[in-house]
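This document starts with one chain, in the form predicted on its own, laid out as structure tokens.
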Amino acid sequence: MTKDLLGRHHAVLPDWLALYYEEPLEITHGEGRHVWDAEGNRYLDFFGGILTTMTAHALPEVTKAISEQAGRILHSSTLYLNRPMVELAERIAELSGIPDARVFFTTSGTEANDTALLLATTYRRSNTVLAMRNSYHGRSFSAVGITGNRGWSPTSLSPLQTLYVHGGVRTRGPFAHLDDDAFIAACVADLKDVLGHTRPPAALIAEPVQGVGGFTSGPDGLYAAFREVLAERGVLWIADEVQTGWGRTGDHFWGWQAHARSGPPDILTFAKGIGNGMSIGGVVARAEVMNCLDANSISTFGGTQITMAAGLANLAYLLEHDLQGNARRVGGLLRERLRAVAAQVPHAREVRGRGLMLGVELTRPGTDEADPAAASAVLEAARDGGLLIGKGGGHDTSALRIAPPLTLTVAEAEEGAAILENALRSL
């Protein structure tokens, strides 16, 4: 049955639409932190539909909110007043930390970042954008144009002039040997040098923790140091929180808060986890930036009632159950467990990340050379053991990505770590 579906998939869908596993998996249903495939196999889910099932599969509070809203009205567009959209916007504006915030809803993180670029370039009247090396911001034409990861950037024909700066990867590149303070100083010097050779940019867009890049990040305070340089020149800071938002990193509700001495970003983008599987993205910006457009606009599907109902219920559950705190506690235990395993596995170069956003980078033993074949082998072995994880990284997809729902229990973390240990040792 799955082989038949795979053949149909290849017959009608693009060749570049990636599938995991040598024998791709059809997931039919889920509950809590587990999912089942079409053959009835049960898996512990440590990837959550690419960090999207943020709280739990089939969370009763969210499914109830969706069902009740579906019984009233699914959709009306932004041409009409929409109570759930206003209510969710009010909550997100308050949580964002951005003063006099305005919120615009989209259907995805790609569209959110696309909107942020539209706002920044219009507000600054510049089509030059600063981005981080190893970054990923989506698959639209403009988002691909600012993505600093060759594996996810299929064209250089972009409407934007993009300049890439150092800092998103702490343990690779020309500054890797420096301590944190010296690393930040070197990255700031690089930024100043770039700014000295170009027309004034519209914005710097950066993920506080690079998602597709393999859960890499610069030292805490890096973007605060960047912000001081940018603010002197009026350049905006866009924090791409599509993967890092809503408490996933444990220590903070937003990833930008690890760089908080500079205050909140000018623009914040979000998506993925807020809908717990429903398609929600969005942009938060202070009013003068959000309102800079001088033409009419609407959104047909952004902020539609059924997705807003899901987002409200999901956010309420997350806050009431302190899932940020759970990410910090359980994620910390899982990280140390994986570090203990990695110390005994020659292929494991580094275990990194924070909260329930962890990466394990694999290299050929005794070198810093990426080993994508090893990452694929571990992915397969983990599946055979009943665990689903992801892959990423700017060096030939050689990092394992581990991002379970934020309700993960200690027992489930131990179970997943044991399966992953066996998979890593199988190398």
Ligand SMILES: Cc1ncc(COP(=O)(O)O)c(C=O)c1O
The other form holds:
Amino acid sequence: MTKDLLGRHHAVLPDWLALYYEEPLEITHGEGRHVWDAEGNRYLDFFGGILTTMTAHALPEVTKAISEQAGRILHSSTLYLNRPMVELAERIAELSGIPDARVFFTTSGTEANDTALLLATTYRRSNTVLAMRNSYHGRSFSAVGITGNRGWSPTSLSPLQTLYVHGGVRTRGPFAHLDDDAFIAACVADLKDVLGHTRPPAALIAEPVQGVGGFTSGPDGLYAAFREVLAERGVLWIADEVQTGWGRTGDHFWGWQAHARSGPPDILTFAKGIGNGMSIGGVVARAEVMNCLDANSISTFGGTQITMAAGLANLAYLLEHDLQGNARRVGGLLRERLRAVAAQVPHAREVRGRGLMLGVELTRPGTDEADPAAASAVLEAARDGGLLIGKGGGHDTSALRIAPPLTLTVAEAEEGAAILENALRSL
Ligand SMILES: Cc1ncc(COP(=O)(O)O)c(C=O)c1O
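Mind sharing the form predicted together with the named molecule? What's above is the form predicted on its own.
Every component of the complex follows; first up is the chain already shown.
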């Protein structure tokens, strides 16, 4: 049955729509932190549909909110007042930390970042953008133009002039050997050098922890140091919180808060987890920046009632159950457990990340060379053991990505770690 579906998938969908596994899975349902495939196999889900099932699969509170809203109205457009949209915008504006914040809802992270770019380039009257090496911000023509990851850059054509800055990857590149302070100083010097050679940029866009790039980041405080340089020149800072938002990193509600000395970003983008699978993205900016457009703009499906009802219920659950605290506690245990395992696996170069956003980078033993084949083998072995994880990393995809729903229990973390240990040892 699954084989037949795979044939139909290939016959009708694009070749570049990649599937995981030699024998791809059809997931038919889920509950809590578990999903089931069409053959009835049960898996512990440590990837949440790419960090999107944020609280839990089939969370009754979210299901109830969706079905009740579906019984009233699904969509009316933003031409009419929309109570759930206003309510969710109020909550997000307050949580964002951005003063006098305005929120615009989109349907995806890509569209959120595209909006952020539209705002920043219009506000600053510049189409020059700074982005980080190894970054990923989405799939649209504009988002691909700020993607510093070859594996996700199908074209170099772009409406933007993009310059890539160092700092998103701590343990590789020309500054890897430096201590944290010296690393930040070197990245700041690089930023200043870039700024000296270019027309005034609109913004710097950065993921506080790079997602598709393999859960890498610079040292805490890096973006605060960047911010000082940028603010002197009026350059905006866009924090892409599509993967790092809503407490996933445990220590902070937003990834930017690891750099808090700088205060909130000028623009913040979000998506993925807030809808728990319903398509919600959005951008937050202070009024002056958000309102700089002098023409109408609309996202037909953005803020539609059905998705907003889900977002409100999901966010309420997250906050009421302190899932950020859970991510910190259970994620901390999981990271230490993985570090202990990795110390005994020659392929494991590094265990990194924070909260429930953990990466394990694999290299060929005795070298620093990425080993994407090993990452694929561990993915397969984990699946055989009943665990779903993801992978990522520069153009070589050699990092395992572990990002379970934030309700993960200690027992489930232990179970997943044991499966992962066997998978890593099988290399
Ligand atoms: C950091 C980041 N920004 C933006 C996006 C794009 O989001 P979407 O796939 O919802 O368009 C992604 C998707 O993986 C992401 O990880």
